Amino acid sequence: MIAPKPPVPAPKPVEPVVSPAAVTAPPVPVPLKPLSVKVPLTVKELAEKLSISPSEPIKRLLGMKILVTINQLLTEETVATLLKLYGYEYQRMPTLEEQIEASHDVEDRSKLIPRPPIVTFMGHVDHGKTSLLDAIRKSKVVETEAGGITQHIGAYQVTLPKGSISFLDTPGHEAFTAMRARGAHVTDIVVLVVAADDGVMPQTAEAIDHAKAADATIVVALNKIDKPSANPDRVKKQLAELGLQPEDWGGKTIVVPVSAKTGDGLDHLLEIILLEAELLELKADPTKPARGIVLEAELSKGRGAVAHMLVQNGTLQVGDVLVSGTYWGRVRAMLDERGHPRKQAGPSTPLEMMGLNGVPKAGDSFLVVPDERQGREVALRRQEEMQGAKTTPRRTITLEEFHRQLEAGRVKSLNLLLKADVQGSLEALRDSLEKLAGEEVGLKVLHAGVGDVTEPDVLLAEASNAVVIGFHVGLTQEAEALAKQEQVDVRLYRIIYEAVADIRAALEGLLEPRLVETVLGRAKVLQLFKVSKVGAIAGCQVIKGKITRSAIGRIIRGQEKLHQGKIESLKRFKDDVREVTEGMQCGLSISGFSDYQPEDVIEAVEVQSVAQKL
């Protein structure tokens, strides 16, 4: 009998080859083509860039929830994203005003020469400011010229032999820090004007506060030296009670007395000013091109608009052409403040200038463009920005901003200004919130006075980016009107407790936060095994606490902290696990590190980051 043969087995499926690269590899992204992008621009103007129809972004951005017209000009994020749909990055492109700007800002230190000091007077409205200037001006100015002065332009230059300085005639504090507000960053010296018979009063001391905010060097004229009841002692007392110490009292603030009715101690003023003015270094380059400040501006008939300028930086000359807020324009005329024509003038010197199409706003800065068609073009843009500003929120000084702006890295002290009903509730209030800060986290208390929240109380806070605190107190209608005007933000209190601990949540949000360590466990090394694909494992023995696959792990050997690395894989015989408790082993590997050996001590450790607490 023939066995029968045994069946043929089915031939396997032949698997199709694959390369490991093909299944692992994503798929290759297009890379972006770069666009140079002039931002603001229109959506209008972007499509054209892009050559399509205006109304393919208006859809694409009505689906994101951004409802947008062809004329409305786009944010830089806007662009960016929308030219990513496109297939294109965007690169910003300068604008013409940046690139102006870039072209002042190139400095060449061999061609920088001193420059005169530009000298803001503050004071309390009955101390003598004005008498004062004029005494000055016509100490200095008159002498040399019949009739006096003919033209009032905010400010004046006397020429001394050792020098000339540019004084400014702003009539008080609140202007000068209006000017700060908006950017304008004139003064190099503050004459703080103190009577000598009537000593420290609440403007003195607002003046003091808005003087130190904007980092002005403070010289103390102390007037009316020849009355009387003048006591000097008294007055430097309270100068030395608001952080200006007399400098014949060991401190730095020179403090010189001066008479504006009898002329005595003007001399040795003016030497002061230009001591403190060669201790600045302060210095500009007359050869570029003119850039600075507009101190007022108003329409005259016949005239046109006229600008009281100071030159901060260059030459301004007649025949340039200036952008200034959101005009233009070339420069018809100058004139000096005697009213006598001037073809030129430089750095620090104060001017009346004609020429531009509109009337621009005190604290504006100008600069001098290469050309008409720029000069237009720089002011065009400036008015569209305006105009989209206004559909704009502007940026909000509040306590909860503090906390975005200190992940923008932008901000590490709380700046405060203190409003009170009485004396003794200011200083409680200000002692309890100064006991708040410490070394990681500074709070700054720029004024703090007895009285209704007002005007020039919001003006200060909104040029230093501060916060309003008001204690038993009020807010005035025009203060009202202006803080929410300008967004300033103001919180009145009726229980200090509540004011200190919304200062102290606003503070807290400032700490970086701290890193704890918690120990949660430790074994010993008992023996290392070697696994192919894997590595070193340590087979250990929990002594104490826990292990947790999730911490990290910690390596000691006898004294010394080896290495510390996260805890890769922890198991127990065979099988992955999420902990291994006390008098249980297991098998474990560290990241980073494999040279374990008996007798090792390995710690489980868990970092928490934790808000720290004042």
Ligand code: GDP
The other form holds:
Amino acid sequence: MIAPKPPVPAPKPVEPVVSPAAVTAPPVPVPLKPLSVKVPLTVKELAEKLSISPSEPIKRLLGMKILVTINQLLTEETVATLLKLYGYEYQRMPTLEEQIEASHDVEDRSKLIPRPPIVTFMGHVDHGKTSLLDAIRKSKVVETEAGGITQHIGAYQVTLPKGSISFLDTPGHEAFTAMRARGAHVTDIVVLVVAADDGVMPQTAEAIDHAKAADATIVVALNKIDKPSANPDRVKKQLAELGLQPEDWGGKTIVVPVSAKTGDGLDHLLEIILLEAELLELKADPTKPARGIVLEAELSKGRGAVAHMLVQNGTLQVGDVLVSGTYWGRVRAMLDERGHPRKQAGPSTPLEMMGLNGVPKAGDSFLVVPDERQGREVALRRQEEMQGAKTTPRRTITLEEFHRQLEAGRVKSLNLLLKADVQGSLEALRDSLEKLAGEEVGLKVLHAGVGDVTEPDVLLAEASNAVVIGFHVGLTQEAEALAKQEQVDVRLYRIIYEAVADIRAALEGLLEPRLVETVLGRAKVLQLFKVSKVGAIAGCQVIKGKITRSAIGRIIRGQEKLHQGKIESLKRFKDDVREVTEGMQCGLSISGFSDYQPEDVIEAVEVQSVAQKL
Ligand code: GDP
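Could you present the same protein in the form predicted in complex with ligand GDP, rather than the form predicted on its own shown above?
Below: every chain and molecule of the assembly, starting with the one above.
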């Protein structure tokens, strides 16, 4: 049933009276309408977009002392300023690449299905990473294909009754972190290989830190269990000391005894990997266009550019157009690790692909685009960007830059990598540095090790936005070159105190600055003036100190603080002045206030932000 309409009140006659308040009240701000504009564009183009004559923006800009001609290209900043004048908020038109990426990012949860985990082997040299990778490959890949030839394509996939697993062919944390430093997050699970007879070694500890810095799940493969000298308990104890408490000791790390030589425990290791993958709930949507990572790429005689890739999401099909690094192409052919041609490859599938017009780099991503025109355009744009790459902001951090990044809210804690000559000094350095961290300031030591600063250290610092601190150690030549190239901040010290002082200085910028108020002076209101267009002005006498134009004005009546705001105008007679000192008279107004009364006191306050000391 429709309710009867309430009687419509008779419209009030419009009174042609303008109240004085309406004249002085600031205009009600109208929300700006967002408008997407592709910059740079000419004055003429902008005027067309706004349906105005081009002479209008030219005049407006002239008023701002910016001289432009009708066909001149406008910068982003100028366009934003102009649009505001016409009631619009400038929104940058996303680039074609951003539009394509955004379309890839759209997720339809109902289409997500579990995807195989991607696994990397890490550990100390000679502990059996390669042997384990080979043993798994031989037992699982070849057995399904009698006599099938396996070729290295950067990764291989094994299929088990309970699911599939993709293993990356290049073991070790160097390759892993190098990928990460390039922005490629490939690995889901790290299998940390520790030889049961040798135990935890320096590179084992390094690998743990690299895996942790990447937030990867760690499963320990306790290898060489066939050896009579194997001592699993000793290794578990060492692992626990490094923060990997074994599950059978009440911790969370699963330690699987295996032998690459006899094949013992391999099936169990694979099962555990699948279990961990299930916990991680790794999902992908195979109905989408593909995106993924280049693992390796080369120029092959007769086949052109050959890229070894791993699909991360979606399904790659022969005939798809893709962009990778600064290249593009149509997928001409795909091969799996057995050299078999494939028409398509779903999530977590490694494959060899032909059809790109150049050789991308390991760690570059690839992205399927709608058509050749768009592929060419994105690749071209990236090439242009590469050429102008010198102007792009650095991704790595320096100690000096820290303060600024924190103020901008981009970092909350300082990541450090410590290297020292001996264990004793390493601990001393770590202790004194960690003491600097407080509630507001985070300090995270991603890795602490004995020995020179090496390439993997620099890579880890780059991948994790960390600063490297070396104490009584050197920098290997390769590490120095890499640090220079990637602009990683490596600092070498001979005295602990100096390292601590530098870090403290950087962290002090990290602390929220304290606001310190200083009362510069006081004035007493003698009289109130109303000035048309300006509003209320308080005629005052400075009774103490001084009143400055740049200060904040605070109005006090009796004991009560009534209001505080910017001093909007400060005058001696008719002249604007910067300050008025004790004994003198002045006229002033404070923003947002007009109700001055004789005997009110106005305090001029200066507010400074002061970096806190630790
Ligand atoms: P990586 O440097 O970690 O890749 O180690 P490798 O896979 O090259 O293995 C180093 C050495 O250990 C080789 O001589 C292997 O034959 C041997 N090895 C690897 N796994 C086992 C194992 O389970 N048992 C025994 N007895 N030897 C192994």
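Worth saying up front: this structure is predicted, and the values here are computed from it rather than measured. Here, rigid core means the biggest group of C-alpha atoms that superpose within 1.5 Å across both forms. Positions refer to the first chain, counted from 1.
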Quiz item: Taking the rigid core as reference, does the Cα of L426 move 2 Å or more between the two forms?
Solution: no
Practice problem: Take the rigid core as the frame of reference and indicate whether the C-alpha of E107 shifts by 2 Å or more between the two forms. | Solution: no
